[in-house]
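A lone chain, given as C-alpha cells: the form predicted on its own.
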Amino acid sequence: MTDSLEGTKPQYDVVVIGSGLGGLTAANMLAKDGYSVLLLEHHHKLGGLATWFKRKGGHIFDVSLHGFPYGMVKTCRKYWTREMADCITQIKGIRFDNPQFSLTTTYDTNDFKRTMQDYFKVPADTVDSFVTTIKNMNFYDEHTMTTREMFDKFFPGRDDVVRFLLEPIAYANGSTLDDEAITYGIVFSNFLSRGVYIFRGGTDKIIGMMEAELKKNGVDIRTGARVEKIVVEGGKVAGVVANGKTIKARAVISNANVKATVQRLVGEEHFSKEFAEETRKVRLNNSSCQVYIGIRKGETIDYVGDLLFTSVADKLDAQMLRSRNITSRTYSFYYPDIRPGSDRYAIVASTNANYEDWAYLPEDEYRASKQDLIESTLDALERYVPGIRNKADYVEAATPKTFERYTLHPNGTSFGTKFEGLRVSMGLNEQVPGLFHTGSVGIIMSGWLGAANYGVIVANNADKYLRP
C-alpha cells in the first residue's frame, strides 16, 4: 500500500485538516504569505461536499454546485485567481412550482422587489423595510429575533410569502423559522446582490484550478491522510497524529466539525470545563438525501429553470422537509453550457433529510428506502420532464449515511452546526493556542461563500498569532 504520508517534513508552520473551501482558503493565503502548509485530506479527492464524481456513459454529477452569490466573485478574484472569478455565471431562473404559487425569478434585488410587489401583493415600502433589516444584518451583533418573529414583523399571516423566502435558504443551508434571524438574513440579502451564481466548467474544474493553485503557491497536499490526532503540548497546539505518523506544527487549522474537532481530534480534557460543556450544547444541523439522474447521450431535455422547488405540502413546514415521506423537492438541472463543449444533461434531485430517519434501518430496508427515493423521485419529476425514465440511463440515490461515510461529519451533517457553533468555532484559539477551526458553522458559514470567506477570516487569525 502506498504511504501518503511519504516524504512529509517532520514540521511545519500550519497543518490544514480537511480540504472543504475554507480549509482550502486558508491554507491558499497563509502559503501565499509564505509559511510552510500540509493540507491533509481524508478523501482521495479535495473539496469536501464542494465535490463531484463521476460515472459509467460519461456521466459527471456535481454534488453542490447550484448555487451561490455574486459575492464568490469577488472571494475568488481577491483570495484565489482572476481566471477562476470569470468563470463564475449567473444563473437564468429560479422556478417554484407549489400548491400556492408558481413563479420564476432570478432572486437579484430588483427582481425580488417586483415579485413581492406585484406577484405577492405586499407593499413597497414593507419590502425596502425588510431588505434593508437584512442587509444590514452582521453576526457580531446580538441575536434575540428568530427568523420567525422577523417574518411576523414585516409579513404577518402570509405562509405563502414565507415559503417565497425561506424554501430556498431551508435547502442551501438547514435554515428554520425557529433558528436566529441571522442565519437566514445574511445568507439572503447575499443572494439579493445580483442573483444566484454557478461555476462554469464544473465542480471538477475548480477544485482542480484551486488544487494547481495551492501547489504553485507552495502547499504540500495529502490525500487519503486521515487525521486521528491533534497534538496538544504544554496547553498549546504541537501538530498531528495522521496515518499513525506525528508531524509537528505551529498551528492546527481544522476542518473538520468543530464539534468532532473538540471532542475527538483533541480531547476535552485540553478545554475548560465551561467551553467543554457549551460545545456538547452546539446542535448539529440536518442532511440531506440526493438523487442523480444522468441523461443518455443524444437526449436533450427542455429548459425548465436552472433551479426548482417543488412541493405538493399545503404550506412550508421544516419538519416535512426533512421527513422521509417526501413532500418537496429542489432539483438541479445542469444542461450542456455548464460545461462547454459537453452535450450532456444531467438533473440532481436534493432533499433535506433526518439522520436518524435513516442511519438505524436494517441493510436490507436501507436498500430498499434507497430505491424508493429513486423512484418516488423520478415519478415526481416526470410532470416537469416527460419521459424521463426513457431519457435517463444512470440513477443513483445518496442519503445521510454517504454524506457521513465520504465526509466524516457526525450524523452526516450537510450544514455543520446550529448558530451557537460559531462562538466555539471562533474561541478555540483562546483556549488552546495555535489551534482553529473553519468550516459550516452557525449556518451563516455554510455554503460555497460563507466557507471560502470564513476559511480567509481564520487564516487572518492564524496569521496574527504565528507572525513573531
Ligand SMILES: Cc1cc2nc3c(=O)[nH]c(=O)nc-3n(C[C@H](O)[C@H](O)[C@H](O)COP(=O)(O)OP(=O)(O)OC[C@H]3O[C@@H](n4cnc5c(N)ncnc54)[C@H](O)[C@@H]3O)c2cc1C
Contents of the next structure:
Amino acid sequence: MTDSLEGTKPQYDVVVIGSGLGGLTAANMLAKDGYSVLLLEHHHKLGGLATWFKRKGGHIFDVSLHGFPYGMVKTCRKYWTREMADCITQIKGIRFDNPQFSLTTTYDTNDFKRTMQDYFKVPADTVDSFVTTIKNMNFYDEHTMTTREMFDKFFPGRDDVVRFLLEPIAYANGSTLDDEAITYGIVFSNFLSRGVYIFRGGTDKIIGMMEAELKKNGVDIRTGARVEKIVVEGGKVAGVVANGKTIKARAVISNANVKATVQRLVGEEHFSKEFAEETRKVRLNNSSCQVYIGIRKGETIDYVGDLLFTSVADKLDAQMLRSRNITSRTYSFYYPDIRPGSDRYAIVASTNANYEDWAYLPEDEYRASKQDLIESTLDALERYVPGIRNKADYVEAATPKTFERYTLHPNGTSFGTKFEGLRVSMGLNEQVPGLFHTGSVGIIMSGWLGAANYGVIVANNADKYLRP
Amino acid sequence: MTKEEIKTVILDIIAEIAPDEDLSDIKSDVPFRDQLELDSMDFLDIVMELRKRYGIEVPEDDYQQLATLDSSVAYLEPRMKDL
Ligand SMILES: Cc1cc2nc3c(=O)[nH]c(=O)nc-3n(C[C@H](O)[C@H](O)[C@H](O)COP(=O)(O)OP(=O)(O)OC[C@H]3O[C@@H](n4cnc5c(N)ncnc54)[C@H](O)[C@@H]3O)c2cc1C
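Taking the form predicted on its own as the starting point, write out the structure of the form predicted together with this ligand.
All chains and molecules follow, beginning with the one already shown.
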C-alpha cells in the first residue's frame, strides 16, 4: 500500500479535514487567498455525501443529486468557476402523489402561487404574505417560532397544504414541524426562488471539476488520509495527526461532524465545561435509506417526472417519514440526459431514517431488512413504472450504517445537526483559537448549497484569524 | 474616502457578486433586495468583501444598516473616511 501522506510538507497554513462540499469550498477559498492548504479525506474519493458509484453493467448512481436551489449557480460562479455554473440545469417535473393530493409543479414562485391558489384554494393574499415572510428570513435573524406555529398562523387546519409545503423540505434537510421556522423557511425560499436544479454531467463531473480547480489553486489533496486527532498546544490549534503522522498547521477546518470534531478529534478537555455541555446537547439530524435501481442496457422508462414525492400515509408525520415501516418514498428518476452521451436510466429511492432502527440489528436480520427494503421499494415503484422488476438488472440498498461507514458521521447523519449545532460550530474558534468547523450543521447550512456556502463563510473567518 | 467613492466601492462589489444585474438605475433609498436579486449569501459577500478589501468589520447587529445604498454610505462613511 502506498502511503497517502508521503511528501506532505511539515507545516501548512490550513489543514482541511474532509472533502464534503463544505470542506472543498473552504479549501478553495483559502487557497485562492494565497494560503497553503492541505486537504485530508479518509475515503478514496472526494465529495463526501456529494458522491456517486459505479456498478457492473454500466450502472452509475448519484447519491445526493436529487435537486438543489438555483443559488448553487451563483455559488459555483462566485466561489468556483463559470464552467461549473453553466452545467447546472433546472428539473421541471416535481410530482406529489399521496392520499391527500396528486399534482405536478416546477416549485418556483409563480407555479407555487398558482398551485396554492388553484389547487389548494388558498386565498392569494395569504399565499403572498406567506411567501413574503419566508423570503425575508435571514439566518442571522432571531428565531423563536417553530415551523408548526408558522403554518398554523398562515394555514390553520390545512394539513394537506402543510404536507405540500413540508414534505420536500423534510427530505431536503430533515427539518420537522417542531424545528425553528427559519430552518424550514430559508431552505424553502431558496428552492422557491427559481425551482429545483441539478448538475448536468452528474456528481462525478462536478467533483472532478472541483478537484481540478483545487489543484490549479495549489491545494495539496490526500485521500485515504484519516485524521485521528486535532493537536492543541498552549490552548491553540497546532496541527493534526493523520494516519499516525503529525502535520503542523496554523488553523484547522474540520468538515467532520461538529460533535465529532469537539468530542473525538479535539477532545472535550480543551473546551470550557459549558461549551462541552452545550455540544453534548446538540441533536444530530436524521439519516437516510436509499435503494439504487439500475435499468438494463437497452431498456427505457417513460418520463414520469424528475422528482416524485410519494406516500401512502393518510397524513404527513415526520416520525413516520423516518420509520422503518416505510410509507413515504422520494424517487429521483435519472434519464440519459443527466449524463450527455449516455443512454442509461437509473432510479434512486430515498427515505429519511433513524440510525437506531438499523444500527443494532444482528447481521442476518440487517441483511434481511435491507432485502425487505429493496423488495418493498420495487413493489411501491411498480405503480409508477410498470414492469420495473423486468426493466431493472441491478439493485442495491444503503442504510444509516452505510452512510456512517463512508462519512464517519455519528449515526450516519445526512444533514448534520439540528439548529443548535450552528452556534457550537460558529463558537469553536473562540474556545480554541485556530479551530473551525464547516459543512452540514444547524439544518440551514446543509444540502449542497448550504454546505458550500458555509464553506465560504468559515473560510472568511479563518482568513480573519490567519491574517497578520 | 468620500461619499461618492464609497458609493462606487459598494456598487463595484455588487457588480462582481451579481454580474447579471443592471446597476445603472439603482434607487439609493430602496433596499437592494427589493430591486436586485440578492439573496442572503450575496449580502454576506458584500460584508466579506468590505473586510477583505478595506479591513472593515461589519458586525451582525449592523447588517440592516447596509440595506440600501444611502444607508450603507451613511454607515460606512465614518469607518472609511481615513482610507
Ligand atoms: C441520501 C442523501 C440525499 C441527499 N440529497 C440531497 C439533494 O438532493 N440536494 C442537496 O442539496 N443535498 C442533498 N443531501 C445533503 C448533502 O449531500 C449534504 O448536506 C452535503 O453534501 C454535505 O456536505 P458537507 O460539507 O457537510 O460534508 P459531507 O458530505 O458530510 O462530507 C464530510 C467529509 O468529511 C470526511 N471526514 C469525516 N471525518 C474525517 C476524518 N476524521 N478524517 C478525514 N476525513 C473525514 C468524510 O469522509 C466526508 O468525505 C443529501 C444527503 C443524503 C445523505
